[in-house]
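Take a look at this single chain, the form predicted alone, given in structure tokens.
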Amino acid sequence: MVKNVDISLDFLGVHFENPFVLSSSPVGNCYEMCAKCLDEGWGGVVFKTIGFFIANEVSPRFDNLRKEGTSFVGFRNLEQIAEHPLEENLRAIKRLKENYPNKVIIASIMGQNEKEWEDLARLVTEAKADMIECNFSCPQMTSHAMGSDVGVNPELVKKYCQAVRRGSKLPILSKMTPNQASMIPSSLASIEGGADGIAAINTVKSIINIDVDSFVPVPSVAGKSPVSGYSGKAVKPIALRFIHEIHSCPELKDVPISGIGGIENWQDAVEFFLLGAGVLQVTTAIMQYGYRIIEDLTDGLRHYLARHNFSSLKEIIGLATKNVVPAEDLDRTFVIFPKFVSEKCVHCGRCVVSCFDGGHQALTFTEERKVVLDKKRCVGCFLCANVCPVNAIEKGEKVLKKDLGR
């Protein structure tokens, strides 16, 4: 462990020994699962969403999207909220807090009307939860009075946050759906309604695979399948976009953000911190690799901070925000040409094919299969570097367009 590096975090007035918690999902569905994760070093848990509604789940309920030889890059699920009785879930939350007093226990709740939201807030407060997360974002609820259909309606979000505030004085997170053009209206409405912070993102509505023989989307449930939530590494770019949107909004700039979406390793985590997130939530990576990934997350984060001479996590939050600018503000006065590292090149020709068929026909092969660059045609797009399987293409000469006659 790296000494003199503090990865603890105070978030909404609650102290986290480290910033990594389970998100409200199948990975935190009961006392035993949450207890195991806390024993292995997670900073806290967001217990799987509870409510008066009892889910009647389907089988099978999971499927994934693969890329060549990789394990899944995207994950699709059909699960709703907790299928256990409300009383059992409340007992589990209370027991977790009693047995792990130094860990953070967050109760995720979802109601179908104002009274249910208020009652749920009161019940989880009595169960000694540290914080409440309002789930306005699950995309596969069978009731349109719940989930993402609520989250895209700022008026309902505000009203239900007000109800939760009436039922509890605990810190409140409002969990936003990415299934809208902008999170700003709903996020602002939640803060106006009494929420203290924003959690983003929940899963993305999707159909990821079709069985081309049976013509049925998968997972197939008796020959049918709905649109449902998509998670995993593939949604990280979407999550980062929304984290930046919230953090850079002037009206929300001081509102704490809990980041969610495609976090598999410490590098992913750092990207969320740099765009303004604080506490991070993880699900799909745990489903692939288990709770043990907490060691990579915490040790990697400590080493990263030490390597960059930071003494605490809070020093890096939001550092990258200023470097995300409108497209019209980018410097368009130069071209950077690719540099081909001959000792790494395996002469596969992928760069030549991609440049000709998908770029600007700027690359050719000699008889010795050496890559030749035509600078008159090259625009510096770096498609070639992106397809190179051995990272043999680097950034090279930077030239002003005016000097190239462009």
Given for the second form:
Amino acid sequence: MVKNVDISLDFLGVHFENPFVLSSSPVGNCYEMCAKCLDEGWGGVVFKTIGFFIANEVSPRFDNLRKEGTSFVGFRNLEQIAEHPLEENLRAIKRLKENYPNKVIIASIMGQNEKEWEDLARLVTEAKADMIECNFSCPQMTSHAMGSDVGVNPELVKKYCQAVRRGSKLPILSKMTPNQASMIPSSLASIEGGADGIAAINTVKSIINIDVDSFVPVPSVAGKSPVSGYSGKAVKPIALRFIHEIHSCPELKDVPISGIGGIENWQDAVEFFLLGAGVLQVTTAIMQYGYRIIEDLTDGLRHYLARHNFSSLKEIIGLATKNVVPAEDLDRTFVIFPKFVSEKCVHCGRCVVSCFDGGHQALTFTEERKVVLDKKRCVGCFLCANVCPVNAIEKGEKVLKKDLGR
Amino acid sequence: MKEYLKEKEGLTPLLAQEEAARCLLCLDAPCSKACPAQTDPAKFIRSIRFLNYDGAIDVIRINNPLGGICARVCPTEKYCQKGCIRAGLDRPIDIGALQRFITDYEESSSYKALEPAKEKKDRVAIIGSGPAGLTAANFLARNGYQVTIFEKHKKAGGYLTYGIPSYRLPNEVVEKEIKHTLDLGVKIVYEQEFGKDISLDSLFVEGFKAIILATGYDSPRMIPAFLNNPYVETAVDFLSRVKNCDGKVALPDNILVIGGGDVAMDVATTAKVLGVKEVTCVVREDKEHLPASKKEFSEALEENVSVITGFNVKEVHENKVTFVGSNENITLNYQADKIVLAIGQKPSELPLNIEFDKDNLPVKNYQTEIKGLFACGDITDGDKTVVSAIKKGKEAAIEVMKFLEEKQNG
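For the form predicted in complex with its partner chain instead of the form predicted alone, what are the coordinates?
Below, the chain from earlier opens the complete complex, with every other chain and molecule after it.
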């Protein structure tokens, strides 16, 4: 039992009882949904993006990428922002705050012009939201005056952040799109415009499956489909890269980041913290498994902190940042040879196949199905260990290249 | 609870994907070296893994015309799954189930792995439409030979149709599998018994250039003490009687099965499935050397068949049998309403001037001492299993083709 590990977090001046909140998406679409998730233990919600624009959605609207027996490797959705009337959403936000005063209610907003952004900021402030998140990043809006088309234009981002700042004194998060080479220009523009923190990442523009018999991408809406947002486990590496980019940027290093992208378990979460994120947002894993995943997120995080003797979450934020370095800064003087643990090896030969076809032809397979390493050929790439189904290949001897005559 | 006419459900696409994903995709995979019929599971499982189901059909069907049958009845634990490396982690890949998934998929698709040959070569007669005869016919037909199978029963398939219980192998599966061979142009004529309706001479005169005998082990073995006993039925007779009327037979409350092979397990499980209260199998071998496959044995146990190992028949008096234990000290008296003898089969007498050697017809490269007369299946040396019959049918077809080509050229 690890009852006494504190996983609360102060973020943009707001206290979160735990760092996990719903991201602005189908999982937080109405009062009942948000109330249920808060009852189950989530630290807060980012209510599904609201605006004067009311979305008219399609059917069907979701698809997932599978690999072998595994579903939801990645997830694609076509939903835009809230489908309920603005007044109803504002009432829901107000009621949530009234009934859950200790939870954090974040209002995600999206306007079509400066006036709408400012008005929305004012309206959600009046509804007693704790924080505002500006959605500059939805990649499947039916209007190009909204969503990720705005988010890749730093001037617009700055202008709209200024509008939001005029409409509210609440802390402002600016939610960024990964559909750009670098997030720095739009993140800097956000802060210059008055945002207090960055939320990243929104979904990645994608086409994940095409029906090869009808030639229509999935989901097919009357035989057609757009490019739309990709999320879930598969985007975690992309999200982590952007989190790192922002946190390691000198002008942005002190800007709080809300991490989003493929978080399913405490380990994913810790990775985001280690690269500099604070409050974390989740959708896809909830769509697949439900709000109950919060139990293992919070509990797993407590156990992790206890195992490492950390007394607060704050201590681990950014711990890995310094270990991400440019490729040119790596030590290239040595080779580590793989060590084959014979008690674990099941003699399948997968390492041999991959070493030849994807590596350096350093492994051979004997008649007795034993793996033999030729150190003259081995470059220590560890593709063998990556494909081993039983983790029977460990790091062995480390040798300087000069001693090997390389 | 098993139903006699209902085989268990096959894998769904999801479960098949999951099972294929368990496969380690070994280099030089042991499973692919273990099949008597040379099935290459490593290759078709890889095809399933990479969603190439038509390719998986090719791998199975081109090599084995009865792939859907083998998927259901082969004792895989003794062959492909025995070498499965995944077993070192938890349990072997269920290769039979994956093979069934693909052959079931094949039935629902329009894809055909085999096409009729364009050319027309010599005529070949095959006597017997069991697995060996069907396989030989399939390989000959796809190579252009005109094949006629002579079958003594009303239906084709031999033991597949008349022996293996419906819950393991429904007749519609056998019929569909045979159709693959018929679609290649093979003809079957029914109720033609060798030595009665047809003879070697009549077939040669009719224009067949080669004849393959694949009459199988169609005669039950007997223990002399049980001869002319009204309580006794042989396993082959019992199974075919039950299968012929779709399990609608009246059976007594208590059946004693003597024997411990797959056929004995089939009899015992069938009896249980059909509602017989007490079914006891008494087996000569001890448990470690039980001839039945693990799968069949455990299915029998699941149906609450009592299996007693290590006892030999000592005396028989009507429906009372006395067994003696292998250490000679213990005797077991059993009184049954019915006794089924499942101690193996042997070939029937053939109207030929060739002597069987220990129940095997002497052949050299599947050719008998009579020129143009070949033999395969159970009546030739080797294992008496479906998969072994398929192997022999395939090899015999190749020998027949060599023989006919040489004849043509020389």
